[in-house]
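A single chain comes next, written as structure tokens; it is the form predicted on its own.
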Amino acid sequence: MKDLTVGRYLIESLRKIGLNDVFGIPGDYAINFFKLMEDEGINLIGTCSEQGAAFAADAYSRMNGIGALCVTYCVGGLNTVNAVAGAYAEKAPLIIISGAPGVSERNSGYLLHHMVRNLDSQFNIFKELTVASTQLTDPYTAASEIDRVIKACLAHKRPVYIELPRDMVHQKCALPLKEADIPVYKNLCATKEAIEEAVQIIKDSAKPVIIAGVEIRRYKLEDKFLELLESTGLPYATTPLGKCVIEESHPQFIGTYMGKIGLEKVRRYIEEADSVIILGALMTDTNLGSAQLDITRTIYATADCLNIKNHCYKDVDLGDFIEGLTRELKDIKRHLIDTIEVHEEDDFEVISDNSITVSRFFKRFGKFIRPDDAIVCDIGDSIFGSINLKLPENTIYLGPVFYTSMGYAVPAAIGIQIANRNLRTIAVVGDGAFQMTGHEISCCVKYGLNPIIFILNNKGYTTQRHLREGSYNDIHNWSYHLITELVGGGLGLEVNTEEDLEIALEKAQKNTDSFTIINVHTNKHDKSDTLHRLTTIFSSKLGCSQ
């Protein structure tokens, strides 16, 4: 039997918790682990930048529950800072591990290279970013505490942080005295009575409407909403951060609410219900944007809180509260309504000489879309344009819509991807986006990825554009469909009219080989109408005229 070592104890609980996939890229500090990863049969992702591993770790985690990276200290960790942050914001369960210094190397006196400060700078900013944070200095407590930091991983949907000295990684260690706990408390009192004002509540209304967020699916509690609203036949909505957690094409569906920035039709069918049950989902700004919710009408429940009117609720289960009100609620099924007169399907016929536009794009886009596939967008009209889509069965749609990182589809792709190669994955980025991670798609090649990749070139940063308008706005024009020359495979095609949409689609429906890039040319001053409406909002915000 092997030695159990620091560095097999990690894999090994890597293991259990099905992680076989890593994404990083190495260095001299964290070369001995990846050495042993490789050995121990860890499917190891290398990508082009450390921030391109974070990124598609963190949507590997979306799509499987839990993702992992690896990389070296501060020149490998510190560029993951910003994608690490996206994760925390948005509740993905992210391991990133870290090589460090040598436990033997810290008393030498010397600077040593990649340090900041001093030895835990790094470890430092980790802990603003995580919900747990061990450095692996001692063997004897090695393997209790990345039990501990896995656990919490799991238990809160957010990033942890596992420093491991590159001289401990074939220290010999022991196994826990005893299984991590992480404890979690409920309260069955306040849960009762949480679950009693709700449905009294909700049986004394008309017109009560659910609003479906990201942690029904971040806490697996899909089967228990859906139990819930075909117990009840409630209309529901969903965020943009929680689009797809079931599938839109349920009859009780009404359209994703994003408040002032969302469709009017869904805004008014949420602001004039006259009881609003709001589960699992985000209250930011991007997400329900600056939504108007009358908070007497209101239940709003998260894993973290229960708020009902202006009652708070402590330490009651998301899950136990949407079983809760489903029991209750269940012999007082209502008529299905319908939504139609709330989503209405628009038709697409081409008009073969018609530049492309922004709203023409994502019409036909819609129709383009199958089901099973996985759709992620970069922020801007990536998102905006494509978010009150109607999308078919067991699609997935993911995109950083609270976080609002730039540059976050391409890498997000290729996790996606790496978590099941089965998958169509179709990815929309803004120009701008993609000439921050855009270099990832070389790892399509490099790992047999075949992704769809439309990038809506105008020449610029759309958003900030349209907030205020200056010179600091353009970008350099690439040849963005010539990158398959650079990177040694792929197919690109460029798009200026919407007869050559129509010939693109078709060849990329066909490529099935290898991935393909289409370069869709738009005027620097188009957007979608929901881009309209937000930017309408935060230039007032900001003291700007559009």
The other form holds:
Protein chains: 2
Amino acid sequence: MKDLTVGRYLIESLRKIGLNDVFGIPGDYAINFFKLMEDEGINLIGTCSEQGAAFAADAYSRMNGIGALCVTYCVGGLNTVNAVAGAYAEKAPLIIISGAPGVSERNSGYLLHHMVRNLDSQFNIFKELTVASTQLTDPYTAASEIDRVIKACLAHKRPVYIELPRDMVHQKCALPLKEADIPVYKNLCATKEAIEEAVQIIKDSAKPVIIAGVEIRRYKLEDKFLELLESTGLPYATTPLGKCVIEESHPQFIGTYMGKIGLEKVRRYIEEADSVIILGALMTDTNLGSAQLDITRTIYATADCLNIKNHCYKDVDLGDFIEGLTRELKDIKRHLIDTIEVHEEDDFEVISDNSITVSRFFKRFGKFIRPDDAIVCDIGDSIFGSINLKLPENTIYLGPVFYTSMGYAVPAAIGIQIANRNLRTIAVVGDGAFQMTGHEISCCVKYGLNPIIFILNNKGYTTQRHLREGSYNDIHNWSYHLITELVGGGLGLEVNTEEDLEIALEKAQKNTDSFTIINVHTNKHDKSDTLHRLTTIFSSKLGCSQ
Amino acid sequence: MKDLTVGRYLIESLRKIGLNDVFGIPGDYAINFFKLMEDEGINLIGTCSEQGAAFAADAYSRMNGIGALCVTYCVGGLNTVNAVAGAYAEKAPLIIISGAPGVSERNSGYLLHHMVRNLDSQFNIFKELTVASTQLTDPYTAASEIDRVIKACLAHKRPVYIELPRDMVHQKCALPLKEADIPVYKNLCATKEAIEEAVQIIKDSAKPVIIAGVEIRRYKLEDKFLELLESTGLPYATTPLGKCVIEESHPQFIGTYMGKIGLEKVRRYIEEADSVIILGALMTDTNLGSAQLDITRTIYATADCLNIKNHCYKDVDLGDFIEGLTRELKDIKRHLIDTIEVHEEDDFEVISDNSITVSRFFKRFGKFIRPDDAIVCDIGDSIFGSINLKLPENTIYLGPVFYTSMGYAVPAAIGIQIANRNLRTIAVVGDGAFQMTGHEISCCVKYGLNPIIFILNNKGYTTQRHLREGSYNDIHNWSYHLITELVGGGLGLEVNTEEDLEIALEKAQKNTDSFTIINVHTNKHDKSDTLHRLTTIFSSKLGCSQ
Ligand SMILES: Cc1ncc(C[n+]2csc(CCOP(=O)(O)OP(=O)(O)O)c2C)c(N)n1
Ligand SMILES: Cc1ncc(C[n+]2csc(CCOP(=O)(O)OP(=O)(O)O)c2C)c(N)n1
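Which structure goes with the form predicted in complex with another copy of the chain, now that we have seen the form predicted on its own?
Below is the entire complex, every chain and molecule, led by the chain shown above.
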């Protein structure tokens, strides 16, 4: 029998939670563990850069419920900081494993390569970005530390950090003496009281409405949420980050709510309701920041807290709360009244010679999407233009709608297909964002993936142009579709007119053997209605009139 | 007269220390300041990603003595963490200016987009990476805070962080009440005693030798160091990071010292000397880690401390110490004895059909370099293969030899040419490193720069292969020379044989209008002698025999 070593225990722990794919790039501090992972049959996905690996692992996590990343010390780990910050902000559970100098070499008296201020610099930095972290320097506690940290990841749905000194990988380790426990405080009395109060408010309302957020998905509460909908008949919207948390073809779905940034019809519906039940949404400036919700008519429940009107309940489990509502509200089931038809079923007729506008692009794009597709959008008009599309059954929609880092979509498309190769995966990405991480498209050739990638090429940082124009918003134009030459694979297409777009969509549809990249030229000032509303509101926040 | 505002004061402060170029990418939290910089005539350099901007600014700083970077909150700032860590580790003074949410919007009760754990997350992270940092939240103290932080940058030659909330940019501010003072402790008695002791040791030695490090350049001590050499006739080596700190054509120069990793002749010369004076070198595992220096014969002076044998002196200024040695050692000036001729002047004869080996490549490359060229090498065999080249007068040599993050060279080449457009700039970069940041080559087209970029294309992470082979060291092959198609500019060349290389060098020489990129194919296992020695030593450090 093989010895139980720190490295093997870590690998077994990943397997136990369903992880057999690990993203990352080696380095001398991490290579012992890379070798071990390879020997033990872990599927290693090497990207172009560590940031790419982290974005891919984040998307994988959003698909799969958990994701993992392995990098070398500092040069690797610190290269993932932005991506890990995004996973923290948007609650994507991610296990970051970093190599590190051996315990036995820490007192050599020399500065070790990759070191910053001291040997703990990277550890200290990751404390700001994770809900639990550990340095596996002791073979007696290593296994129980691994348990503790992974449990915290699963419980809090946020990144955790495991630092593995290179001389610990093959050290024998002790089994944990007991199961790690993440204390879960459930206050049943508070839960009962909160449910009663919420139910009363809802029963007293003529027009209650629900807003569903991303935690419904993160905590796998989709079924409970669906039951609540079915048994009450209440209409619901989602936040942007919660888009597609359940199918948008659901008859009670009224649209994506973003306060004044979103569709006016949705905004009015929500803000005219006489009670609003917000379930599992982060309260961010991009979703509820411009909302005008009367707090005395609001029930706001998340995994961390439950607020009704101006008071708060502690230790009420989100799932229990939703179940309680379902149970107590069964009798109010009623005919669905006055949900609005947000998505006008307007026909799309190609105007062949027309150049492409953002809104027409997304109208057409909406019709291109099929049930079961996975859509991932980068920040900028790629997200804003797509956020109000009504997507068919089982569509997955990902995008960093709150943290809003550029460069997410291309590596995320890779993460999605590593999680599930059968999904048709479509990325929409701005030219600016593509210049940050678009080269990760190379991984599609390496691993035989076939996403379809649309570049919204508006020749610069259009989102920023509408905030404050200047030459810093101009970027150098690339022939994005020619990246196929560089990476030696894929189908590259260029689109100037609506006719071009039709041809490109048809080709993309047929090309299932490789990735397709479509360089869609748009006007540099053109923008979607959503981006227009967003930049109007955000301009006023710049804090000066100049 | 224009109002004195926080933004204007910051810009004036940059100007005062000779900075008119700022690298970076805007975002809504930073765009007020971007606009102001543009209006005030600052030269803004926009790269593809913030990491590229940071690497470029780092190289600019190594050329110019100081560099600056402006980014937006979190998504921008956290994207630079790895590059800034490198600047910290290798002492490149860098001013990082980050936008941030306005002071007036901090208590909105909403999570603000780009936020991680809380509003101070980014500030906390940068504390680990800088010698001084500030959040400019108070118009009364903003100017004096700016002074303090910039002074610290100049004094310690390491990064500093300035967080500028967006609503502070146009706020009127107060002038500092007094000059910021960074206390400089100079102990003159200790200095005198240390010089006396060192001089005695050197006088008692038959064969003293000097090792010069990077701080000679950072603290602009080149002239003082040269005087010491001229007045004493002592032979000297440099550390890898100190390469080209003064001209390698100097007759007393014996080579680059890296302990057992470096050339055997240099190692023996140094380790057989009966006293070693180390001036301004970081004590790292990649330079002195494998050295066998007898500490009882070693004088080791840096900007932070001075060690002679086993005792240490505090508060001795490095420049004062060098001057003292020069003064007191004038009389020992002697004929230069037995300096070795490290660099065999071997002729290079092209063997046309030969495929390219790393050592033959660098032999030929050495002859391609002209006086005044700037060379920048990425980590991997690009650095190791080039580290023992004897470079002509006035050559500048940059490379992250201690922190050793991949992806430095291409953005650094841009930083070098922004600092001085007249320098012929040559980058050597591995295929792995190029896949991380090589797309920044796009900036060459954007800004009309013309570096020559060699890709050492050995189809993977060769440095790692020699530590522990596995499929994780394979990367997807690109047609690197075809990146010209993607970015719409530059001259791309492919090299398989020595004859191809000759042709490519000639074309590169002539092509001064655009960048040249040369895809040099080598064998995936081939390595330089230095890399061979390094991986042999490093393998033994992996801490296990498996
Ligand atoms: C990594 C990163 N840097 C900077 C920003 C600030 N920012 C937000 S939108 C934007 C412009 C995005 O340009 P592009 O990707 O072309 O999309 P567009 O706005 O043109 O639709 C910028 C620079 C960001 N969100 N992320
Ligand atoms: C950002 C970063 N990630 C990982 C490493 C660890 N590492 C050191 S050398 C190396 C391989 C470099 O490959 P390449 O650039 O092709 O150069 P080669 O070793 O083949 O000369 C790696 C992965 C690093 N130094 N920096």
